[in-house]
Structure formats: structure tokens, C-alpha cells
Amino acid sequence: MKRRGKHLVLLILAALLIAGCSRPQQQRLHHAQLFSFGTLVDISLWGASPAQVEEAERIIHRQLQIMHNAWHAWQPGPLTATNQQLRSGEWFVCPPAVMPLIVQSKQLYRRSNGLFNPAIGQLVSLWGFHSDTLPQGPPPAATAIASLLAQNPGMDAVSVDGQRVRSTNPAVQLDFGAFAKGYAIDRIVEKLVDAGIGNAIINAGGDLRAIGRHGDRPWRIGIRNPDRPGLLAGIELAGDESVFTSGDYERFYEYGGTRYHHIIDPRTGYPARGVRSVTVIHDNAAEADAAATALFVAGPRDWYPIARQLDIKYAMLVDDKGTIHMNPAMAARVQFETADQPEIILSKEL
């Protein structure tokens, strides 16, 4: 009797352990990493079943590979083929993987007064950023920059007629580096939702979109400090939101004591000055990505009207003196992680 009772207790304990393990399996955080778009992509899923986790990893890996190959700015693929044909000035059928980015880029180009301009690929290449390794020597000659700038490459020179496109400006070379990451994240999130996943973060090198919650609390993310290692601030996300940051620390090289970063001002042909980083919150990752670049180029003086034109409700700039510029709605959400409170300049409501 005692032996049977002991066995029964052991069976009950085993059943409880199995139940206790299976429930957290549904509720615990699953984390994975992939490398794409030149950066580590972090995937966080909450409350997903093992089958959903496996499906999510398959979706994300496949989509990132497809999009990375399609939109690479200098390795052979649909985008480089598109750029070759754009130089001809003739109409051609655009690759399906590239067309949606052209259409949305033209809209964002107009709304940003041309500060978001994927047509300046030749300038980006001239600065040495169309390479897997960063430049080592001096910056491009001023005459070469001026020559390209005089040709005024812009998205308004790219015409769309159904599935056909052409460019009336041979200086146009498309580079979706300031936009493709956000567009890719949007497409991935759509597919995850279709697969029944409701709580996730897709984080590509600090740029992310979050859906749902982290269990019984919101997702909380950190914003990198542009001046030193560590975080500048933290933000809790409300449901489906994207957070994108453009910074002069992402891709840069130094020569003669000057930092040359990859965010080129299409008005000057040189890396944009006056800003260290820009963070934007938006419900669309592609628009957040483009807006962060446009506001970085606009700088502390002109960011506010561009943010309004892009329908941005939350924006924060860190200028080259460390001063924070942001709108009141953003200020209400940001929790600074630094020892000293930074100087803050609040704009009017967006």
C-alpha cells in the first residue's frame, strides 16, 4: 500500500512538473538571431507555441534572404538591374520586388521636401559606402561631389506607368538603404500575424517593430546613446509600433580628425551635420525608417515642419552639442537612462 501510494505521489508530481513546464513553454520569451541587411536581426516572441516559433523563424529567415538579395545596392540582383536600365532613359518592366519601394519612395520623397531621396545612390557610392568594408582614405574630391550634385538626381525623375518605369535623369541611381529595412520589417510582421503570432519584436540593429505585449506588461526598448556606450533612454511601446533611429555612429570613417558618416544630405552632397541621432515612433516601420533619415538631414532648425509633413507624432533629435529636441508627446514617453538630465528643447505639438 505504501509502495503504491509512493508511486502515485511520484506520478502526480511528474504530471505537475509536465504541466508546469508546458504552460511556461507557451508563455516564456523565445529569442533568436539572424544576420541580414548588414546587421544582426533579433527576434523576440512571447507566448508562441513551439510550432509557431518554428514557423516564425522559417518566415523571417526566408523573407530576409529574399529581400536582402532583391534590394542590395551594389551586389547583382533586381535593384542593380533596375539601376542599369534606368540609365538608358527608356521604359522597362520593373522587377516586382523593386516596384513597391519605388512607388512608396516617390511619395515619401515629396512629403519630405526631397530630404529622403533614394535616388542619390551615385553620391553614396562616391563616398565609399557601397562596399562591405568602410573607406580608409580621404573623402571624395569636392569637384566630383559638385558634378553629381549639379545633375540633381531625385525621385521626381523616376516615372511609373503600371508595371513600367523609367528615369529622365541618368544620374539617378536607387539606393534604398534608408528605407528597405523598415519595409522588410513591415512585410515580416504581416506574415507573422497571418501565422497567428500576436506578440513579437523584430529588431534589426536597433530599428524595430513591436506587436502585442511582453506577457502582462508592454514591450520596453532602449535608445542608444550616440555619445558613449549604453542607453540614452527607454520607451514602452503601445501595441503595434515601430521605433527607428538614424545615427552618425552606424556607418562612418574618420580622416584627418573628421567623422564622415553614411547619411548624405542630398542638398549638399556631404554627410549631414548638426545631429548625432534621430529617433522616430510610428505605426509603419518603412515610414519611420524614411522619416528618421529625413529629420536627421533636416537638422535641429528644420526638423519640425518635415515631421508634420510626414505625419510623425513622436520624434527626438540629439544635436551635435548633446541637446535633446523633441515634441511634447515624445517627451511624455521617454525615460532617460543617463546619470545627468540632458538639456531639452520642446517643440510645439505635432
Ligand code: AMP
The other form holds:
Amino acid sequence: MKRRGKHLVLLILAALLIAGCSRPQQQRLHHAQLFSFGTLVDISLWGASPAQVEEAERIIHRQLQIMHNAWHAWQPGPLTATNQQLRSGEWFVCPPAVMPLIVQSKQLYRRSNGLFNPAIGQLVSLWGFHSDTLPQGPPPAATAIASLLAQNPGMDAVSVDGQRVRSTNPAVQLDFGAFAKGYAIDRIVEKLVDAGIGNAIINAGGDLRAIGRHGDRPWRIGIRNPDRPGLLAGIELAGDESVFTSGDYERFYEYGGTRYHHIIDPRTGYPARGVRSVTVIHDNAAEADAAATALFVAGPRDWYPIARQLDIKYAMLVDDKGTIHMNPAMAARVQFETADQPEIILSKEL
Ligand code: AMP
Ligand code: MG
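Okay, that's the form predicted on its own, but what's the structure of the form predicted together with ligand AMP?
Starting with the chain above, the whole complex follows.
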């Protein structure tokens, strides 16, 4: 009896093992799309339990709700309330949801020589991007752009003292569009890790953070071709990494044959020139997001020193002629998916 019991246990164990090995990969990979508060998020989880999948969806939904309500650049909420108070020039208690973004973006503003500048909300609004529908007509008048630029809005004018903030420049209007998605993805990943999830990709419109692996191989992601539908390149990710791309194709309108897109050069007041897209790989999503925007503004000539100041180790810029500018470590990781190998200009190591 005892012996037969032992055999039975061994048989069950063997059956479980075989079932585990032959289980199709799809069963271990959970893939879902969530459309929450105007943002489409793709989640891929490897080896998560049904309870963890449910928890992940709840975490993402909640974080997107915060992003939508607290950091919206033009719909009334904590950020628009903060902007209203900043105009007064007086100290006020900053909404807690907004404060950490101010603190972190002040640093990133400095380290990017002001090219990442979330204080230029008035300029972004003047260009017509604080609206769900984009302009049909001409770009703003040069005089209106010049007069905003002359007021020199920047994050250095925003002071922080404990819970209170104030601005010494009434032209400052905060817009975290270049940074909030990354910040939100970082918060999502923190909570997923707390929930015991170790292998995941959170992808919001091509901007993503990955943790862990896809079973026995690394996660592999695609980078969009800025010129046409389809992929420019694929990249394998090593554990915890974020990949963010800023592109002139994301939000734009055309007038008189010219494309006016949403990434504004704070030095000129006009959409940044000479670049189609910038992709950055970094260990956290908020900095990757800010850096992709800053390098886009910096352009093909100046991206390298800015990437160094931001401590970015992998960057790739596609210029308006389709030439790829990147550092050697990035070149070692990208696998181009285009029919023809693009022209590549390698920088020094970052
Ligand atoms: P991203 O797609 O991450 O490059 O962010 C672009 C968004 O950030 C725009 O829609 C604006 O809301 C805002 N933005 C535009 N230009 C800048 C800039 N130079 N620095 C910071 N934020 C900007
Ligand atoms: Mg960005």
C-alpha cells in the first residue's frame, strides 16, 4: 500500500512536470489592452497568476485615472489650479499629486540646459496643442511667439519650500506632457513589483517599461519607423529598462505644406527642426521620457552633450533626411527592420 502510494505521487509529479513543459507559451503570456481615460495601454505579463493579472489591470487603471485628472494640461484639475496660483506670484500649498513632478522636472530642466522645459505651457497652448482637436488654420503670429519667448518662462522661476511653491515669473505655465507618461509608468511598475509581478511590459503608445523576461528569453520590442507605418528596428531588453520615443508624427497639423508638431524648442518658440524621432533607453521611464523630448529639441548637432548630462547610455535620433545618429552601445543593440540599411552616424561612447 505504502509503495503504491509512493508510485502514485511520483506519477502525479511526472504528469505535472510534463504538463508544465509542454504548456504552450501563450498560456504563460498574458496580453491585454486597456483603454483608460483616453490612453491605450498594452500590458504583457509573463507567468502571472489570474489574481495578479487582475491586480495589474486595477493598478494601471487607477494610475491612468490619476494621470488624467491630476496632470491634464488644459482640463480643470490639480495642475490647472496650480497654474492659476503660479500666476499670482505668491506662495501656496501645492497639490500633493503635482509636487513630485515639479521637483523632478526642475532637475531635468537644469540637466538638459532648459531644452526639457515644462514651464512653456503658454507656448504649447499658443501653438494650439492644448485641445483635443488640432488647429486647421495657420500657425500663431510671430509677434505672439516672440512676446511669450521674451518673458523667458523656465523651471528655475518655480521655487519649492516644503509643501509650498511659487513662481517669480507670471509667464510660467506647467505642462507635463513630455514627462507625465513616464512618471506614471514608473509608479505602475513600482506597484506591480509590490504585487509580486516580476515579468511585464507596460506599453503606452510605444513608450514602455519592461521588467524581467519573457520566459527563457528577454523581452523584445519594436521602434516605430517615423517615415511610414511599420517598424524601424527591434531591440532586446535587459531586465528593467524603459524605452521612450518622441516623434514629430505624434501630434501635428499641416498648413501651407509645413508640418507643425508638438515638441517646441524653448529657444525659438517654434516646433523643433531637423528631427523625425528620438528613442532613448534608460533605467527609469520618467527620465527616459524627459530625455527623449530634450534630445529631440537638441537635434542632430547637439544631442550628444545633452545625453551625457542626462546620464543617458543609449540614444538614437532619426534626422529629417532619414540618417540615424546614435552611440555605439545603442548601435550594438538595434536590429533594423527596414528593407534598406539606413545611413548611420555614430557618436563617441556615451
Ligand atoms: P513627448 O511626446 O514626450 O516628447 O512630449 C511632447 C509634449 O510635451 C507636448 O505635447 C507638450 O505638451 C510638451 N512639450 C513640448 N515641448 C516641450 C519641451 N521643450 N519641454 C517640455 N515639454 C514640452
Ligand atoms: Mg517625453
